[in-house]
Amino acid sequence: MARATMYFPDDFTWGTATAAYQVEGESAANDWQRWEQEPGRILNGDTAGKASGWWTDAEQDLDAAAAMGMTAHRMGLAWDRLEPEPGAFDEAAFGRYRQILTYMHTRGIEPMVTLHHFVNPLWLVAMGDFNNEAVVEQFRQFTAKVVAELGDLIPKWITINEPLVYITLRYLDGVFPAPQKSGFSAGMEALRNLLRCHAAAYHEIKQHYPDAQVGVAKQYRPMRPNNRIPGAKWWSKRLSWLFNDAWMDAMTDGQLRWPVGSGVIDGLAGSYDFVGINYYTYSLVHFPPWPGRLVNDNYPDNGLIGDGNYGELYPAGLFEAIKWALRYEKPIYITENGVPDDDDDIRPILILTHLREIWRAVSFNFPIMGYYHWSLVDNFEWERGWTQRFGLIALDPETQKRAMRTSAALYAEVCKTNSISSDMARKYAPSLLATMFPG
């Protein structure tokens, strides 16, 4: 088989994501530490407790993250360490993110912020959170804030992760911290302000560092019907407009559109960048729609499924998320892409495939300006607890000890050489090596 090797752009930013929640460990005013500590919320009655350690020693993980070659991290804030009370910031808090974005720089490695990470502060829940406009002035301040201490630092933002994730699992599927209101309706409405939130803290960074770049990190998922009764397409047709598009319109053009609202929301139009892809897997949709279940967790026998039946690795997936982001011309970056595999069998399959769907686009001149794993450090998998791994680097929360496993090296390769080719699929997924290269 002839030797091949696929390279990308010069510039091309190859990193790493976390979230600050489900690495920082030590955390105590926010909903989700409340919510795990209700019986059976989290699966085997997990808690995040140190978490990854990042509070203390984010600086190791950074380390192995520059050995490895990488050149960019996205991590989080914690709203709740920064703010613990409305009004009252922490200076230590500010002081402890300063040190971590500081320690990147010199690292050479890129911040890219995430403000809102599925996690809120306790008197953020106590006044309504989304679903209580005040709550955009408050993200706005809570925006200006970071932006005074640290915006130096920060060449890179994302608002909001995950928006159409978060009102599904919060609102519908109840998994995440329950909110004052529940349901369609009420998520619609913490939609909305989850908008008007964006808006505000976009132009409120903006107007101090008009050179930053500012986005979102929004998941794509492709919607399949799981069977061919008639209307079935026209279900996960609607289902992928309102997971997929509703958000990504709202912000190209200021128009809420039903089921969302109506109307236009102020300085929302334009309000980004660039376009961050989160991908993962697809869905499949149920019609006629099972009352409170709206897709099917069961995946093809004959596939690749992340642990805890997490979804099927489905690289042409991605190209089709990268084809979608071509709609709104802005430059795009991959914010996260991942599976839970303890045992490191099929994340060497995933890194290469879904590393060649990103090449195919770059080939085609598409705009892809980077790609940013998940995640760099096994973490706290939310209402999954320790039961899902994702790290490049396998952690042991009990002791703290780190193991590279056999992904971290294939990443490094890909980093240092800025390229995948087959001799990386002989050495880490020989099963690749007569699809990826043929011949």
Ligand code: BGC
Given for the second form:
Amino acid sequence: MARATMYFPDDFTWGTATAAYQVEGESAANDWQRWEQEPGRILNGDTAGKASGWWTDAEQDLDAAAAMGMTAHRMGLAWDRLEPEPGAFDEAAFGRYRQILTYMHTRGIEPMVTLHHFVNPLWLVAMGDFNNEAVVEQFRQFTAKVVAELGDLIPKWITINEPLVYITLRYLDGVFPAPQKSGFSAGMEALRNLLRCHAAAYHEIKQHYPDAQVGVAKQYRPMRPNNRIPGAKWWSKRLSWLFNDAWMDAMTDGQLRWPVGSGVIDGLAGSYDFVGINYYTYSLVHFPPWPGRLVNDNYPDNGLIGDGNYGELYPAGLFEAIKWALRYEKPIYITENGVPDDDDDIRPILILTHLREIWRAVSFNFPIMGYYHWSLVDNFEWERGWTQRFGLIALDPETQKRAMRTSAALYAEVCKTNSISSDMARKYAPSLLATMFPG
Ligand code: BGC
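The form predicted alone done, now the form predicted together with ligand BGC:
So here's everything in the complex, that chain up top.
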């Protein structure tokens, strides 16, 4: 077997990603905190608890990230901590984030900061959150305060994380904290307000920091019909348009399209500097559509599937996502990619095969600027609680003890050498050698 190394561009960014609620612990007055107290909401009755302990000690994992050779990390801010009552900001909470962000800079880790990642302050929920257009002004004011307090430390911003995942899980599947009204049309109303929030935040940031890079983290999911009945392909394309394209198309020309809405949102056109892709797996689309169950998770038996039937590893889907993103003609970051895999037997395969797809894209001169692996450390996995472990670092949430998974060693080699290689495949995922490095 010949030895081969695939190098990435010199300025390629290597990092990991986390979200505030999933890692911080000791959480404040927000809808997830309330939701997880309700019986039956979270698998196993799990609660976030101390989560990964970041509110008191993010530094130990950031030290580990720096030691692995990472140059970036995507983290979230908790709106509920920073603004526990409307218009009343918690200066101590801002101080803690300033400390974490400063620490990242001193460790050579560039922050990318998410403003909204699935969690709302309770006072916002009481006013109907994204089903009340007043949320737009609230989000603008929150963003303005963050810009004023922390903007000097934040070169890259994500306004909203995975808007379509958020709408689907909250308004259609009902597994995220219940909104005041649910269902499809309430979900589309919320989506329009999320777009308005994004546009307001974008301009708020750019007005003070014109060089800041602002985008969203958009999950891309290939959609495949689950049968060959006439119409199945058409339907899966329609669903793909809504899930994958609708948001990006609206951010591009400001225009709302059916079924999201109609007309134009002021300030929305062109309101992003990069495309952030979160990529995990593909979906099989039911045809004819079943109410309440649009896609299924009957992945093939011979595939590599994440814990809890999370999805099949499908690296080609990342290349598809990148090709899709090219149409928006902006730099591209992979803002999340990972797999729940407590035993860490398929994560090394995920890392090498997905980075190979990125390398292919780079070799075509596609503008891929960086990769943020989800995640740095095991964290609270929403309605799936602690049953799925995504970390390069394994965590016991009770004792807060940590252990490096083998994948952490692999990712460290990638970051430090700015490459993937046949030697890495031989060492960490021998089953891949023949397919990744033939001949
Ligand atoms: C979300 C993360 C989540 C990850 C793994 C993404 O959809 O942004 O918060 O932990 O998927 O399920």
